[in-house]
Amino acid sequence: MSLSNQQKKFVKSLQLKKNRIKYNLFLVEGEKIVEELLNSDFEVVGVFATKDWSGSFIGSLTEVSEQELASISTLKTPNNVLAVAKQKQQQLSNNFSKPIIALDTIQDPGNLGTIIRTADWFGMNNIVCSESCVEMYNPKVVQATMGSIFRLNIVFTSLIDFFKENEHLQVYGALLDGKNCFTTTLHSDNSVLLMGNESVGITPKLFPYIHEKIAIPKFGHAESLNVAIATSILCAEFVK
């Protein structure tokens, strides 16, 4: 079965934000990542495969050539695969011998992925995101995480709230007038690290809720690191 001018139409249409939200859908490409999301608890509706692919799903499965392929795909290099799935309300597990994940207005997609790919390679099960992160079904999100979207919980909320209903967390804040984090007992357990925008840092309002101030030491001459290679940093000083 060919693609249809109608499942051309849809997919494409998933590719904004507002449709995304509309029909509760996102898409996952290539092949590690759909193979990820076949293995995960994520609902998918259908799959759209070149007959290079080399993996199996039973449901709506159609078959394209590369070039219908590279007709819905949101990748300059298709990758034999693009399947659709449900998005899913998450909740935080209780398991908080590992950091908690606070992100404060994390708006590149490439850095938000790029996070959940790091806190999945350290360990770490939670992670919270403020209402002004880019949102975690963009393509370009899913994309960077390699897969690892569908192994962590990740919700958006009020952080302000999130720290109001959690006092018993220790929060840590990374900001340029912390302490050394080399050089500071980090505590994995019952504990949060935020990590602020990519150029202003943590919005002010969140302060009270900090209780110790960390910071990457400077060696060179760099203004500022990205933020997802200091929260790499960071999560790597928490879990040695």
Given for the second form:
Protein chains: 2
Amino acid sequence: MSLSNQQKKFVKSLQLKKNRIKYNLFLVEGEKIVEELLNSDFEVVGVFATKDWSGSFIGSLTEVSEQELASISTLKTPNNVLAVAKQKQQQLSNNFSKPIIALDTIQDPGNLGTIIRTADWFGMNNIVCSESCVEMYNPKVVQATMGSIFRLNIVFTSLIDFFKENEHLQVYGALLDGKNCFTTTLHSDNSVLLMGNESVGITPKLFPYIHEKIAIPKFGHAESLNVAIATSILCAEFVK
Amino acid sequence: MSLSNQQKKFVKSLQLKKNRIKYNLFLVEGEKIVEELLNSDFEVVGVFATKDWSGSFIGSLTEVSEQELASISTLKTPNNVLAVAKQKQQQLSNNFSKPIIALDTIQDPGNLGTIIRTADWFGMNNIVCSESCVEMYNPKVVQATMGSIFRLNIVFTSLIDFFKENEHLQVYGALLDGKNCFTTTLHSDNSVLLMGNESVGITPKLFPYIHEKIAIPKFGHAESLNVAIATSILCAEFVK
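Any chance you could show the form predicted in complex with another copy of the chain after that form predicted on its own?
Next comes the full complex, and the chain you just saw is listed first.
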């Protein structure tokens, strides 16, 4: 079975957010991440692969040439396989032994994806994103997670509502004037690590919900850290 | 003075590595980073700015329209100013009180730029890159450093030669089978933190120069960490 024009047009349409929402689908690319998708509980609705792909898919597969794959791919260097999967409404798990990561208006897809990947490394399973964050099914987010997107519980909601409904959680906010994270005792149990936007930080309207402000001390001259870097250094401090 | 076709063509040509090398120049974009450039000891050879730019440049400036700026910019959303600066041959400083970061074949410009920015935050001034790393004057590297590129000493050389010439330095290599970095004593003085390529890690031919293997322990399920994230977590462990 080879690629029809209609399939090509449909798959390409999923590069746009409005179509991903309309059809409730998203794109997953590359051997490693598609393998993780196939091992996950996400539903796969289509697989387009070159004859070089040796993946473990047993459903119906569309064999494509390298040129055809390039024509539907979002990558500069397509990597043998592209899958179309169904989006999933997620819920947080009840296991609050490690902090929930709360993200306020993270807009760069690489940052969101990298944070998801790092959270997965450290066994932090719950991420709450403000509705102003970049969409989690953006292909660049999916790519940067390296497959961790299929393992974590990621919900999008109003952070204010979330904090109001979860008053028992200890909220740590990453702010430049916070306490030194390396010398403060950080409680992993029933806690939240709140990280703010790339340029403006945490929205002031969230300040009332923060119980403790923490910061990564600066020893040199850079004005700030990248938000995925800061999140990761703080995650390490919580779990180690 | 407005933008001539010749200027436009020349500035655009610097988007390519071969021309950056040929003319020994590179591009710097955006208000924040250009400001850092002007405060650095890098030589500025041209500034192209819209009338909205309120920077502190006292040399000769070419005023451009937003459309003209967009036509020479590498950014999706150009930010008022683009400068052309002279590349600089750099040397490591003699202050070895914090680890030198050695990078083996880091190929993603965002990763290299982010590592430079984080190193600057933690006051680590020396970075040694293998010649197989992405070029430091790549516009995406410059952008991701957020200006830290003008403050650090960054050299490109054979890592084997570097290790041979600096036998007194204690080399820590980040490897999956290394000792837990959170429980190992890490010596900042006269040491090197060696990080490997995004997909294949440290080249085996560098193994003989590693004195201690260190790793960030995994508590969850991701197969690996992004290299800029791993470098940053390890930098934090060294300096804190």
